[in-house]
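Quick heads-up: it's one chain on its own, the form predicted alone, in structure tokens.
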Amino acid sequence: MSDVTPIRTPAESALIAAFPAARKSLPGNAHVIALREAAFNRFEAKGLPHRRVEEWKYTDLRTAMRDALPLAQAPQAATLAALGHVADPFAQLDAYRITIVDGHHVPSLSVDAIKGVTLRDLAASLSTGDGIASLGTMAKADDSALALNAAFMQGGVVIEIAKGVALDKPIYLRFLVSGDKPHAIYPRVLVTVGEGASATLIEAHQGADGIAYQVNGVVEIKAGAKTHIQHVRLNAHGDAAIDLSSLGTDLGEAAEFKSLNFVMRPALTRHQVFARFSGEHIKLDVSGAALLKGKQHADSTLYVDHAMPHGESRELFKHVIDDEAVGVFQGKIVVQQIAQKTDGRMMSQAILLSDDATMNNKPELEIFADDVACGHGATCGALDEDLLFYLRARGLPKPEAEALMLAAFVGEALEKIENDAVREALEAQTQHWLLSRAIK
């Protein structure tokens, strides 16, 4: 019996044609060439994910994907200075900053140096060979967008916080996309914690309206024993824009990690967390909170591996869903054998504002252990009439009190950032958000 010839879509087509010419130019040593080529396979064989593959169920990604786009060069000066108008969500925060533009590190917009840490640019790593020996380790390898990435990946930074350091300030990760033309970017993020170190990372990501462009990143943290990690994540990508975000994590004895995603613009959003507990004692909190109108569509998809005893996960999605907007949360807990004594629990909760506003939840626990306390839930619905009602009874008109009433929705997962000011800085987005639907 012949081979089967698998139907190929437009995209599809032009990403495996594109990777021959794009890895002669694309940085690596021979180790990262045998990555990318791997990833590649992987891609090819299984092309983009679609709603027959269980993880992707909700999010069709090769009807969405039309056209594969052409990598994003690394940006010219005048380029960067365009930028400079872009509005930074974070100006107030005392941070260390790290720019990476249209997926490639710009030294000349970064911190030189931070105390404790070493920083060094992806792009000149992959080829070196320097402090990468993590990379590609800490997320599902059999993922899709993971396979893209690691095919295409372009620059980005590798940051290592040395042994028992504690940043003053937080890292911040800025990411900008430039340009009045569509293209497709391919950024990378490696972070090492050393043991009993604790740190704050922020991610903010920009792009202009109106640009149908994608982006495709990764951020991997490896954390060690005792390690204290807070991680929160802005998307603010233009409204026209595909954006895959995966987040690979594998937490060290006793560590604690806590990580936050806040989406507001893009047509399409994925972001996929996945985090592996390789000791016990860990305490994990990963939230989430999406404002959707329009037809915006944002996946929020975790994968939690207790593969230690002793250990904790906390997992809290908010959606606030208006007109026809479709909100997805895709969450699974699983438990190894020995992970006994593991303390799961996982909560999805959506507000839609609209009849025609969508949310699709399938949180799923995967239990091999007998000695363990595990739950998950689900809520959605409209907003309270009775507290509606109360509230408009004390002289506040409708739009103010529904406002009211969605901030403190949201505010429950906003109150886990234990940065005031980046916390500060999101609820600006989120009453900014809530202001716009107001007087529309």
Given for the second form:
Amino acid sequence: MSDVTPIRTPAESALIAAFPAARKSLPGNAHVIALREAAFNRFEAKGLPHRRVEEWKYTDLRTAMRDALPLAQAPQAATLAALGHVADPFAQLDAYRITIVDGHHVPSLSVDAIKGVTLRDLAASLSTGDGIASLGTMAKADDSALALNAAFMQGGVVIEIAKGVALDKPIYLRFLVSGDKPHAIYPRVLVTVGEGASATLIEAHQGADGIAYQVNGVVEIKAGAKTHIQHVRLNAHGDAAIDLSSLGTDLGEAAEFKSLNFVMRPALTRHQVFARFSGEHIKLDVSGAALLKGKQHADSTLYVDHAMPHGESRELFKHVIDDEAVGVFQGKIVVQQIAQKTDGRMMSQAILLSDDATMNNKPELEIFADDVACGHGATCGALDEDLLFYLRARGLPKPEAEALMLAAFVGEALEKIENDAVREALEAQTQHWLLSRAIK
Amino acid sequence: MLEIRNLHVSIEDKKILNGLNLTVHDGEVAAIMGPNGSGKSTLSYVIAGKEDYEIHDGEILLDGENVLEMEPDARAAAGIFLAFQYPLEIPGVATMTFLKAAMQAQRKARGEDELSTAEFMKRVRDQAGHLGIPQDMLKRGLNVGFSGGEKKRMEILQMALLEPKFCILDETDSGLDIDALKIVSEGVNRLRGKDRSFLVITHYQRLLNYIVPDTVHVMAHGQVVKSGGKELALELEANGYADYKTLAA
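Could you output the structure for the form predicted together with the partner chain, given that the previous block was the form predicted alone?
Everything in the complex follows now, all chains and molecules, and the chain you saw is the first one.
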């Protein structure tokens, strides 16, 4: 048998051709360069994921990503000034703000210091090695998107929250994509939360409509024992953007970790969560909501590894899908043999608003322990006609009745957000989307 | 107030109403009684505008205007209110939010000014007080986890706040104990007036002891087969529907 030589797509060939120069120009000490090379080799061996790769069955990146784009440069002053006009979805939020433009940390638009927290510029840390010992250890799957980020990561921040610190305000990471030309952007954020600390981390991702830029971002969160973390991500990328996002987390004993991803605009997005239970009595809650229309494609993929006993995981995903849009939910929960008394519940619910809307649900449970309670469910359907009639019989016109029902549907996921201002901001985004649909 | 002429309705090729005629005058409380399957609930849904039904012939006139051409929300704004036999649960929509949305939507449709929040709150408090509905129930999702009696009281609360001119009560007595029946009936009686009419659909005479009707109509096989005064209800209670089951067949 001869080896099969894969035929490279133009995007794959361009990425492979771009790496040698990128390796030299991107920040990194010898250790980081080795990490980049190993990641690049993994990508080179696998290529872009396509539908015959089981984990990417419903999101054929090989077809969707036609070209590789030039790497975005650090933003100039004029670029930053122009971005000042972009409305901040969390404008009302009292938070420690950190701004990342085109994958580069912008100190002039970021908080200098937070009490109890060590903040570092990732690009600088990649060169010095400071604070990045655990880089790449949370998001570690054999996955081409992760590998590409590791090979090409440009910048971002390293956030180290000290033991026992209870942050008084959320840390708000605002990611902006500038410009009128499409670029490739590879941001990365590394967060370490010391034992007993608690924090709320908010991400907002925004970029201009009509520009087919590509983002491949990774956020790694190492949560120590007895930490309490709430993470919320708003994906409001431009309507032509391709956005790949990975969240990797490693949870210590009795940690409580909640994460919610909210998808609004991008043409194609995949948010993948890799969560590992490294201690007992951990509580994990991963949820998502997506409001999709046009030809949008949104993929949420989970990999939850119950590697220790007495863990609890809750997953709730809500998709509202209009026009010809496509939603994907893949949830893989592994309960290892040692992980007795695991309690897992996974639910994916979709409302299809048009005959051409599509939802793909793929729950996967791999259970090797014998004393666990694990369940999953998936529902998919139109709005309930009887409920709709009930609301209309009370005087609500059809668009308003539908909007009320959809807001309530999405609201069940948003309810998980503990911070009122954050939840209200996402409710406002939901209302805005529903209103634009009602007046269509 | 309401005039139904020669109404023929089917659902999924099954004929339910067969040339029904009914007139309810201003300020009248008309009771509709009849055995299971006689078409009582279908009649209430067709008046309110549920879309599942096929209307072959006939008219439903509210103050001379044919409502069959109107969307359900337009009928509501025009003054038709249906108290559901099985009020639906809407998780995630707080009762207060729903009440306000419904009231403002109807006012908007009628070209009236929005109600101020203070005025809205006052009206809700007053009416909820009459019906013994505690404030915390109003903060919960609409009808979510409510008992049968609570759901029916919530229907009457909506009716009181929306101030319709034609109210349909579809088996409002089903699932109510005697105390709840009294509260609900008092709620209805408080709303009686010369400009407001009621269509009270029920199996049993019991409800009509509390909501005393002006007229009673017996339905069988999709038609009104007999009409009379309140004494007709007592007669039905004594003799049952056996006579009517064959009458129109």
